[in-house]
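To begin, one chain is listed below as structure tokens, in the form predicted on its own.
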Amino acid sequence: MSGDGYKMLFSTGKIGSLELKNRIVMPPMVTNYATEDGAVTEQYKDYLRERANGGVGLIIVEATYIHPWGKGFVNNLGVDRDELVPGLRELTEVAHGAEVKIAIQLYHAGRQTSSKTSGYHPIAPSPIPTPGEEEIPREATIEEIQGVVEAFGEGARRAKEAGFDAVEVHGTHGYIINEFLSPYSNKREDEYGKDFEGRLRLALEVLQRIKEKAGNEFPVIYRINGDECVEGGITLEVTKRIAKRLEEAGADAFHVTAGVGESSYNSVQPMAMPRGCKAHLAQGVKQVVNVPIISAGRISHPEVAEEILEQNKADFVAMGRALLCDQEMPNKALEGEIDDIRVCIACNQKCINKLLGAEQEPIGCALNVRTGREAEFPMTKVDKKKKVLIVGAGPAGLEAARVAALRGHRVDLFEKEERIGGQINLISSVPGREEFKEVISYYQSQIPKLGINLVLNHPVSAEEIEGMSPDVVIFATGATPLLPDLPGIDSLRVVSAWDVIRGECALGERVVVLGGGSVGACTVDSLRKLGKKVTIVEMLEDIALDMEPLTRKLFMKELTSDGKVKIWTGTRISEISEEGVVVERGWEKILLRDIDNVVLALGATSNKDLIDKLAGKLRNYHIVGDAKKPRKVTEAVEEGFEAAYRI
């Protein structure tokens, strides 16, 4: 399908007085690319430049704090003081240089920050912490609330001075305006609480002050929570009432999302949730207002975006992680190069997982190594073409082959199996992880276009490699299941989780899975859905701890929903016997009886036989992915990219 096939997506549109060349919006995504005091960096400009050049219609710069107390991330972008305006102006110049419109999102984190992050004790409508957080926010005084209103106004003034074409008010995801709007978090009995009108007051005052400071003609987008997805919180019907009032107050568009901190998998939806899963919320708001609507929520492919627009669920579509994964996605869709789009699979491993981790790292993309590292890796041709031999066509080997070919090298890629993909073929067989197949599809389309010589069903030997005299060898030979030295491990009823996931073994009704990492946990979930009686044993304090947190939150909710899975944590495996599995918890030994099968999910070990055979015989080689150390697709793709790029 060419751009002509996406007529709605590439039609022009308007938000207030703002004219946009297409309906694709890059929504605000906190990057942690700013300095510690909130200033724009070269990294930020490079990142934004590639998205602007990629053909997006509107860029909304990340949640930008309007007051020091409202800073939610260590390297959050700020708009809380005048000296930041020149740097922000450089961002607008980058966008305008690519003929792209640019807005900035204004926000105050409220209770969803910490004194460690902002340097100040958090404030909120009521002294109620975000569930799971220990720090109790202080109830904001009337004077402080009025200070927040003024800070939003001043933020809008600075944004306009910096050349932004619009501002967006962050009124969702559990930040301060959302907190005041919701009976879930606002228990006040004064004029800023008590009832619907009181809870609405802060949002109305913020809109009014922005209009006073930036002018009535300056477009204001309001990001609204279509459904908080928590008991006692805002629902779509309440949101409709809120939206009508905010439209009357001057909102020029609504950007509809969902979720708050404790239901955050509804805000940044993991792979297990379907594409376009929150479009019904945008449609609901659109039914009651007369201003444009932006829909968000796993709109990761132009087909999904076009369908939402065709069905009149929204006027614009927010494609955030899709633009982290492929900054050229709009241009490729317009030119009909659909197979060349690297589609976001919502793995969340290197974007939201990095941002929300304990270290609050800068974001990236598991499949696009250049995200946030654009200047470090310009995709230019090399001066001297080399002969590159790659062993293994899993994610590490495939990415190495792609990058080496793009850089101008001659690439031979050997794979011992009959198809490419490695362990991606395995994980994409797990319910809720099927979209990993998109990774394989992308590389399948690129291999012939880049002239890569792919040889399948060929376990290349050490002698062959020496005989081909390559300039560089990249070993991406992957890993195999780990078989520990455990009594009873060779029993016929013991199978590996990998074989279970592949469907290569028949299991009885009563199964024990040993190992509670993500592989073991996913195996248990698959067996649960088949009606098996499953027990999982893990030595750590919980299972699936290596999963991305938002994915895990949804996964654990579903896994434990019916109470059918027995979970033994803090438990070591001692022996597999004819009677069952002997485990140790503390000083106690326990026999788990009546078991038909034991499934091993105890990790993996690197395949290094070929590497060992060639030790000392190769001048230039690299070991990448699971061949180096078993980990995730993030590390595999990154190591494959970097090894190939530096040739």
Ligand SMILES: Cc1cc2nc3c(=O)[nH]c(=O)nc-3n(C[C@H](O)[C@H](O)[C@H](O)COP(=O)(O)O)c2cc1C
Given for the second form:
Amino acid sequence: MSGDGYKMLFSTGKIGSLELKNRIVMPPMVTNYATEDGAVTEQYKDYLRERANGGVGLIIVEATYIHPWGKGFVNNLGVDRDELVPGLRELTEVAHGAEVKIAIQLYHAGRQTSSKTSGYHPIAPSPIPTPGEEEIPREATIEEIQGVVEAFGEGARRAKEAGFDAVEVHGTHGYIINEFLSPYSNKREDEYGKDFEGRLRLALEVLQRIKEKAGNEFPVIYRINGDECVEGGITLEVTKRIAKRLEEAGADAFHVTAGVGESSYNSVQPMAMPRGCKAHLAQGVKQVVNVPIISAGRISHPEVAEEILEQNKADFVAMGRALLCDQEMPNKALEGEIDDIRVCIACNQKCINKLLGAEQEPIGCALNVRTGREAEFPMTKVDKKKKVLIVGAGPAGLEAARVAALRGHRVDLFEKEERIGGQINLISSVPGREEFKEVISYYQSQIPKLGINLVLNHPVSAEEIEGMSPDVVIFATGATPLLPDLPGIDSLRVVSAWDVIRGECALGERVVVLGGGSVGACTVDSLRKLGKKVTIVEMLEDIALDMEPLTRKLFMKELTSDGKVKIWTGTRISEISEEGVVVERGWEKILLRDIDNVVLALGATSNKDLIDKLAGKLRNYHIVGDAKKPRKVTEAVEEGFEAAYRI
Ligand SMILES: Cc1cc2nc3c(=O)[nH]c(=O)nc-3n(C[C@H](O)[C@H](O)[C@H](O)COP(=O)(O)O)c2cc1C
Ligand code: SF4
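So the form predicted on its own is up there; where is the form predicted in complex with this ligand?
Time for the whole complex; same chain goes first.
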């Protein structure tokens, strides 16, 4: 399908007085690229420039704190002081230089921050912490609430001075305005709580103050929570009432999302949730207001975007992670180069996971190594073309091949199996992980276009490699399941999780899975869905701990929903016997009986045979991905990229 096929997506649109060249919106995403005191950096400008050049219609810059108490991330962007305006102006100039409109999201984190991050004790409508957080927020006084209103107004004034074309009010995801709006977090009995009107007051006052400070003509988008997805929280019906009132108060558009802190997999949806899964919320709001609606949530492909617009569920589509994964996506869609789009698979591994992790790192993308590192890796051609030989066409080898070829090298890529993808073929056959197929499709389309010489079904030997005299060899030979030295491991009843996932073995009804990492946990989930009686044994205090947290939250909720899976944590495996599996918990030895099969998911070991044979003989070689150490796709792609880039 060419750009002609995406007629709606590439039609012009309007938000208030703001004219947009197409319907693609880059939604706000905190990057952690700012300085510790909230200023714009070169890294921020580089990141934004590439997105602007990629053809998006409107960029909404990240949740930017309007008051120091409302800072939610260590390297969050700020708009709380006049001295930040010149830096912000540089950001707007970058977008305008590419003829792209730019807005900024104004926010105050409320209870969803900590004194460690902001340096101040968090405030909230009521002294109730976000479930899972330890710090109890302080109930905001009336003066403090009025201070928040004023700070939003001042933030909008500064944004306008910095050249932004619009502001977006962050009224969702459990931050302060959302907290006041919701009976779930607002238990006040004064004029800012008690009933619908009271809870709405802060949002209305913020909107009014922004209009007063930035002028009635200055477009204001309101990001609204279509469904908090928590018991006792805001649902779509309440949102509709809120939206009508905010429209009357001057909101020029609504940007509809979902979820709050504890239901945040509804805000940044993992791959197990379908594409466009929150569009019904946008549609619901659209039915009751007359201003434009932006829909957000897993709109990862232009096809889905066009469908949402065609079905009149929304007027604009937010494509956030899609633009982290491929900043050129809009241009490619417009040109009809659909196969060239690297589709975001909603793995969350290197974007939201980095941000929400204990370290609060800058965001990136598991599949796009250049995200946030644009200046470090300009995609220029090398001066001296080299002969690069890559062994293994899993994610590390594929990325290495792509980058080496893009940089102008001659690339031979050998794969022992009949198809490319390595372990991605395995992962993508797990229910709920099908999106991984997109990774393979992408490389499949790039290999011929980049002139990579792919040789399948060919376990290349050490002698062959030496005979070809490559300038550089990249070993991306992957890993194989680990077989621990355990009594009874040779029993016919014992199979590997990989074989189970591949569908290569028939299992009985009662199965024990040994190893509760994500491979074991996903195997259990697949077996559970087949109606098997499953027990999982894990040495650590919980299972699936290596899974990205939002993905895990949703996964665990579903896995434990019917209470049928038996989970043994803090448990060691000591023996597989005729009677069953002997495990140890503390000093206690327990026999798990009545088992038809034992499935091993105890990790993997790097395939190093070829490397060991050649290591002393090669002039220049690299080991990447699981061949170096078994880990995730993120590390595989990153190492493949970097090794190839530095040739
Ligand atoms: C790294 C990251 C940071 C985010 N930061 C914000 C933010 O600052 N403000 C906000 O309203 N939503 C934020 N979100 C949510 C996104 O704006 C978007 O609604 C969500 O990712 C779903 O859309 P997508 O599937 O197109 O990515 C963030 C999401 C990610 C992945
Ligand atoms: S890390 Fe995963 S979810 Fe995040 S943008 Fe990249 S592909 Fe998408």
